[in-house]
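The form predicted on its own is given below as one chain in C-alpha cells.
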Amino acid sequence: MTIKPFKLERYYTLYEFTADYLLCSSDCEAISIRELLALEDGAAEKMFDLNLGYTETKGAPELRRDIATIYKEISPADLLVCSGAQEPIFLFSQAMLKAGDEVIVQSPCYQSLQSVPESLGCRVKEWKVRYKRNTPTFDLGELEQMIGPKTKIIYLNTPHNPTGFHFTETEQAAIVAMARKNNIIIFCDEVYRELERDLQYRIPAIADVYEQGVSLGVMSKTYGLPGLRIGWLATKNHSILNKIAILKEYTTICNAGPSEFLAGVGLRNREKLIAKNLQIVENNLPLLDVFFDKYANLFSWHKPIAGPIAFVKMNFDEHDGLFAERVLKEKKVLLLPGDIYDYNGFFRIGFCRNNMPTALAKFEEFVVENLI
C-alpha cells in the first residue's frame, strides 16, 4: 500500500514536545492514573489485581457494557474496542473499501479519512466547508448533487475538527435520508460528542439514527484520556464490525488490559470528567472572546458551540505555515497552520488546556512585537 504522509502526526511528532506552550491542542486536559482511580471506589485496588494476560479481541465485555452507556440503541455486541481512533479509521475503509469506489469526505478533515481511501484506488469527492460571514457551514444541497451511484461512504465528523462546526439534528436527520436513500454507509467520527457547552447542542449519535451508521469514540478527546489509547465503533450492522474484526486481528489484535480497565473507570465517572472539561472550555474561551475582538483587523474566529477546537481565519498576507514557525521559533507556542489540512489562510486553536491563558498571552506577546 502505498499511502500519503500523515502531515499532522509528522508536524506533532516534531514539535509537540519541543514546544513551551501548545495553543493548539484538540484534547482536553489529562489527569493522572492516582487522579483517574480516585474517582471510583476500590478502584485501586481492583487495577493492582488485575491480570496481565490476552484481552478479547472486541474488547472486554465490562468495558463495552461502559461504552453503550453513551448511546441509545447501542448495546455491547454492536462494539468494536480499538488503539485510539486511528486504528478503527484504518481498519474501516480497509475493511468497507475495495478500488474504484467513491467516497464523500467532510473537508478540512483529519488526514486518515482522505487519504486511506485513496491509498485503496477510490475516488474521494470533498465536501466543503463554506464560510458566510466567518461562520462554518456546509450546504446540505452541495452534498447531495456529490452523491453519485458509486458512492460507498460518507465520512462526517460532528463536533467538526478544526473548525469547531457542529450540525444540528435536522442537518443529521437530512444527511440519514440522503443515505438511506442511496444505501451509503455513514462513517461519523463523534469523538468530542458529549463537550456541548448546551445540552440543547446535543445530536444523537449516527449509530443511534441510522442502521447503516458506524460511529467513532475515543477516549482521548472529550474524556481527556489520550494515554489509554482506547477507542471503538459502534454499528447495528454486524457485517461491517466483524470484517473489521478481522483485520484487526492483523494489527494489536487485542488492547492492553490495564488501558481496558482504565476506559471503563473513566466512562463509568464521565460526567466528573466531562463537567471539569467543559469547565475548562468555559474559563478559556472569554479570554478568545476578548483577545480576538482585540486584534479583529487581524484575525477572524467562530465560538464553536461544541468541543474545544476552532479555525482562526488570518486577516493578512503571510503563508500560515510560516507564521506558525515565526511564533514557535519567537515564543515557543505551538499553533497549528490551515496547511496542514491544504487549508491557507487559517491556523487551528485548541481551548480545553488549563495553560491556555499563559500560552495565549504568550501568543499576544509575539502578535504585539510583529504585527502591530
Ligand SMILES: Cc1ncc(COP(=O)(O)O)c(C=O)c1O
Contents of the next structure:
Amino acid sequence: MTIKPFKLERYYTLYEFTADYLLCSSDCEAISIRELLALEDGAAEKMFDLNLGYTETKGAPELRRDIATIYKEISPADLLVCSGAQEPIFLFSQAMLKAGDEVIVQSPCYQSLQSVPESLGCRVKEWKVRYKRNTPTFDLGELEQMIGPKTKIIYLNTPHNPTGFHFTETEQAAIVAMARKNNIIIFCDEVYRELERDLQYRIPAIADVYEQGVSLGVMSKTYGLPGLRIGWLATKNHSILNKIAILKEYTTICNAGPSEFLAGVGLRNREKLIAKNLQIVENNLPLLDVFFDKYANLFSWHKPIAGPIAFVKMNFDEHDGLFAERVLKEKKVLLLPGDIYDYNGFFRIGFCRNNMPTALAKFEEFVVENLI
Ligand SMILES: Cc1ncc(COP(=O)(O)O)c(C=O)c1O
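Which structure goes with the form predicted together with this ligand, now that we have seen the form predicted on its own?
Let's see the whole complex now, leading with the same chain.
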C-alpha cells in the first residue's frame, strides 16, 4: 500500500509534546482517570475488578448500549467500536472502496478522509469550501454537479475540521436527498458533534436520518478523553459494519477493555463533560473576539457555532508554515498552518483548553514584537 504521509499527524508527532502552549488543539481539555471515575458511584471499585481478557470485536455490549444513547434510531447492534476515530476512517474506506471508484470529499479536510481513498486508486473529487464575507460555506449546487454515476461515497465532516463550518439540518436533508436518489453512501465524521454552542445548532446524526448513512463518533474531542482511543461507527447498514469488522480483525482485533470501561463511565456522564467543555469554550471565545478585533488588519476569523476550532485568515504576506515556525521558535506556541491542509494563507486555532488565555497572550507578544 502506498499512502501519503499524514501531514497533520506528522506535525503533531513532531511538536505536540515539545511546544509549551498548544493554541491549535482540536481535542477538548482532558481529565484524569481519577476525575472520570469520580463521576459515578462505585466505578473505581468496578474498574479494579475488571478482567483483562480480550473483549468483543464489535465492542462490549454495555459500551454499545451507552453509545446508542447518543442516537435516536441506532441500537447496540448498529455499532462497531474501534480504536479512536482514525482506525474506523481507515477501515471504512478500505472495506468499501476499490480502484476506479469515485468519491466526493469536503476540502480542505482531515487528511485520512481523502488520502485513504486516493491510496486505493479511487478518484477523489474535492467539494471546496467557499469563503463569503469571511464565512466558510459549501455550495449544495456544486455538490449536485459533482455527483456522477460512479460516485460511491460522499465524505462529510460536521462540525468541520479545519474551517469550523457546520451544516444546517436543511442542508443535511438536501444532501441526504441527493445521496438517496443516486444510491450513494454518506460517511459523516461527527467527532465534534454535541459541542454546539446552542442546542438549536445540533443536527441529527447521519445514521439516524439516512439508511445508507455512517456516523463516526469518538471519545476524543467533545468529551475530552482522547487517551482512551475509543471511537465507533454507527449505521443501520449491517453489511458495511460486517465488512469493517472483518478488516478490524487484521488491525486491533478488539479494543482495550479498561478503555471501553472508562468510555462507558464518560458516556453515562457525558452531559457533565459536555457542560464542562462548553464552559471552557464560552470562557475563551470572548478573548478571541477581543484579540481578532484588535488585530483585524492582520487576521480575520469566523467564530464557529459549534466545535473547538477555527480557521484564521492571514491578511499579510507570509507563508503560513514559516509564520507558524517563527511563532513556535520564539514563543513556543503551536499553531497549525493551513499548509498542513494544502490550504495556504490560514492557520487553525483551538479554544477548548483551560490554558488558552496564556497561549493567546504569548501569541500576542509575538504579534506585538514582530508584526506591528
Ligand atoms: C475530523 C477528525 N476526524 C478524526 C480525527 C481522529 O480522531 P482520533 O485522534 O480520536 O483518532 C480527528 C482528530 O483530530 C479529526 O479532527
